[in-house]
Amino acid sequence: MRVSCLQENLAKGLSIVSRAVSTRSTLPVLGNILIEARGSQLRLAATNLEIGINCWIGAKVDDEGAITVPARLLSDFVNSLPPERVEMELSTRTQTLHLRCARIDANLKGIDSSDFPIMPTISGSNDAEDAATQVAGTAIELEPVGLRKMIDQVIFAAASDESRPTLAGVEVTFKDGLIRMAATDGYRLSVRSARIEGATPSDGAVIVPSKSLGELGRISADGDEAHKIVALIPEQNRNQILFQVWGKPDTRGGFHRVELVSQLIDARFPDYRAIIPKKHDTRTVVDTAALLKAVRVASLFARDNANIVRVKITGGNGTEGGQVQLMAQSAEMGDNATEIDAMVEGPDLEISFNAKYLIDVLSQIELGQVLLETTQANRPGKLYPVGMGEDEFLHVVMPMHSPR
């Protein structure tokens, strides 16, 4: 192998894969990079055996062949360099891949390519592709800031503790032309909805790892906005789902393409519709910034007493408005209070939330104005933006209980 490349593409495509390098493997491959040279472009690999990424950028291929390198050492390395061109050369009978750039010169060991795990990519993405790992499937075409607005407003629900793998996942629904995202963590529930353009699967559900959701926001934010991401559920292998980013025209610091392949989590997501409030007693508008800020302010106090935010709505009286305070207290540090205008309709109730949840909800709402909808201090509260509907966005939050 004899290829070479802009120091700038190389260091974002190892950016972009290495956060899939398996940290914990007993196989050493795993904490290795794939470099493979094949046709006009430069593919980099990595995988955990539970989310593999596959990236390309462009590079001038002199001779073909692959090989694995650690994938830390490598990217140490590349980061350190000039801004100028890296040229790789790879010798076969040592397994070490030979770097130049500048008058820096390294040689790094590597483990044959062929011990690394075959990795699917999307059929017909890239003539140059081999083919024995191209896989087909239903395509379905979704909007990139769209996407990431919908992951962003899902996955900080999700449980961060593997031990409830389930609920570490993102149902992914398509059903009627909606891709319908729903994540909860057992105390917290955000569902979002988007209408898809074009072919959609038989209607049916997965369940995504949310962190592998997150690295595809994450990677769709340098794609090009003008390209739909595609999203492939392979027709053979049914426990994997692609993404497929693609780059901006403009290659220099970026990427051709991206494909990201997540294991499916094999389970049964819980029946979250069964837990959203059908009615309320309670409704209350209030400016999202300004509660937002209340809450943030809350927070400070309520570090000391389980993050519990105390929120007390009270109703209109004549012509004047109703109002929402915000209350917090420490026995060592003090208390806080804030007060903000509201729209309210119904009877006055208090009820505490935690404050992390809150700010996490309301920190993913773009629109002006929030909308509470509350029974009882006991049952859960439903907030969703005003000019969206619950049909499109919705956040199912249960009450905390002080301690006595």
The other form holds:
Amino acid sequence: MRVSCLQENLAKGLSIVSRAVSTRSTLPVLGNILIEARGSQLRLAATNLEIGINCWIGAKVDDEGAITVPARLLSDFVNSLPPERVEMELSTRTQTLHLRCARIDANLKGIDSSDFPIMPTISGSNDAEDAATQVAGTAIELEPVGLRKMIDQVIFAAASDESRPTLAGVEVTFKDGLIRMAATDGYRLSVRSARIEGATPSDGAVIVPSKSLGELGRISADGDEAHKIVALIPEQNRNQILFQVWGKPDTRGGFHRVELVSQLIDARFPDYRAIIPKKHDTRTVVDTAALLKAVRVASLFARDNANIVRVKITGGNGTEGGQVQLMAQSAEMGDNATEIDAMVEGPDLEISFNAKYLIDVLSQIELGQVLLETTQANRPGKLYPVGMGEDEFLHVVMPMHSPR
Amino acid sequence: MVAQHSPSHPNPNAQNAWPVYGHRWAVRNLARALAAPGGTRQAYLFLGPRQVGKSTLVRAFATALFCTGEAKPCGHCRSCTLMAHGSHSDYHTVAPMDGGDPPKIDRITGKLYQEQAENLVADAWLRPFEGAHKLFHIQDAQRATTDRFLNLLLKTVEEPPESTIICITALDRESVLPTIVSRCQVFDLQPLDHPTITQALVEGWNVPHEQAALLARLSAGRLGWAVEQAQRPAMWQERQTRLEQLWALLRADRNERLALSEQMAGRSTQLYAMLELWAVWWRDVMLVQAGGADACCNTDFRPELERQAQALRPEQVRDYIRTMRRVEQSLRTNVNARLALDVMLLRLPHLT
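If the one shown is the form predicted on its own, what is the structure of the form predicted together with its partner chain?
What follows is the whole complex; the chain from before opens it.
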């Protein structure tokens, strides 16, 4: 293998794939990054067997070939190089990669590339030699900005501890030309749907680790917004879901494309439809930003008190509008109350929520007003942005016991 | 510490293609389970002495499970090659770690940490990476120093996803939580007989026959130990030095004995090897006294064995073996090593 590329592009590519380098695996090869020169591109790849990331960057390939080298060392070394051309040459006999940039030389000892796990790739990359790893399936095209928003509005509700692996995932459903994501940690639920344009896959659902979707969001922020993101679930042995993000290869520090391969979680997602309240007694419409601000203030006082924020909803009396009062108190530190205007329909109610959960969801709502539907103090509350409809975005949050 | 029985060696058992010497019934049983659709269990427990071949058997089972060739394991397909390199992405090993940073595998004195169990539980629910199955191999489950490690695994061991198989290896049944044992199919691996080990060493590792036969006797049925020793030429010299040290100690006074105790107390790995060697030696002395000299292990030192067998009374030897066992147990349960060794060396019989 003999190949050269720009330091900025290489550094960018390495920073993207490094996120998938395994830190805890017992397989030495997973601590390495795969470097493969083919055609006019250099492919960088890493995987921790949960997430795999392939990144193609532009390069001048004199001799095709591949090797895996230690990830940390390679990234740190490349980051310390000046922004010039990096030349790489592989000695196949010793499996050593020689790097040269400006007047800096290095030799990195590698592991044979055939030991690296095979990651599937999406077809349509016009690279005939990739055919061996390309998988068949219906490719779904998604708008990068919309997808990123969708991910942000869902993944925060997934369980963060891994003792409940199913809940650490996001259920992604394809049905009737819609893509729907749902996540829950048992205390709250976030569901978001969007229409798919173009080809739609057969109906079905998979569970994707929330970490993988978070990573996809991060990568797509660096991608080309004009180019749609492709998602694909292989038809045969449905172990993975693939995402393809196109980049801006002509800018400095840009990439051609990135493909993220995520293993799927092999379990049944809990039937969350059962916990979505079917009816409501009180409907409250408030300004999103004002409510978020009030919760943030209240959360300062709720820190020592299990994050409990009391929400007191009072209806109007015809001439005056209704109000929502947010209260938090700490036995030792003091208390706080904020009042904001609201449109209230239905009986008055006092209900307690976890401040963190309210902040999480409110900070993901861009629309100006938010609707809160409640029944009783011990029943879950339903929250969604006004103007989006609950079939598009819906959040359910469990109440907390009010201190007596 | 533990030698890997390299799977690249030729077929040891005529009956099957598994790269495993001996343990025929276990191999047959597992091969049959693989052949039948849905025949495999979700969890297996392999019990047996250290280096008897538990991990080798698990690796062979995994190789056959992942193999995509006709006769499983074929030894040629990508899965088989990766398994032989120890880099198959669906084969996960969980082994005791030392407490260092970065942690390293230490199967003798390391621990299985709670964090490792948590990672396993999360990983078990991910689909396999390359094939249709993934296999988790928990090594030395007796090194789970608290019950928490195994307790965390209970649910996963009982009902892992369909594609996941969990294999646990441990020294004996008592060292594993009963709730884990009852969730696994148990294979109690027995020490191999001398001819099997001799044959394995000769065929698989090109050890001269005479040396192989002696190693087989010394190994107490543990092929892994025999292979490890055979690959270490210094081993013969070390063994002779240790035995000569023992013979010298029999004639030594208290001061010399206590000096050795001080010297050995800090080196735990060497210490256990020494204790093992001594135990076999005293067993041989006892065998000679009882007229069973043919069953001896240290056949190359027959004259010295006979000399000691005559000079000592059988009760003396028996008592000392008991003392040694007690001391060894104490050492493994964190007793002050120096004190335990003092006792052991001072009670060593005296020869004039």
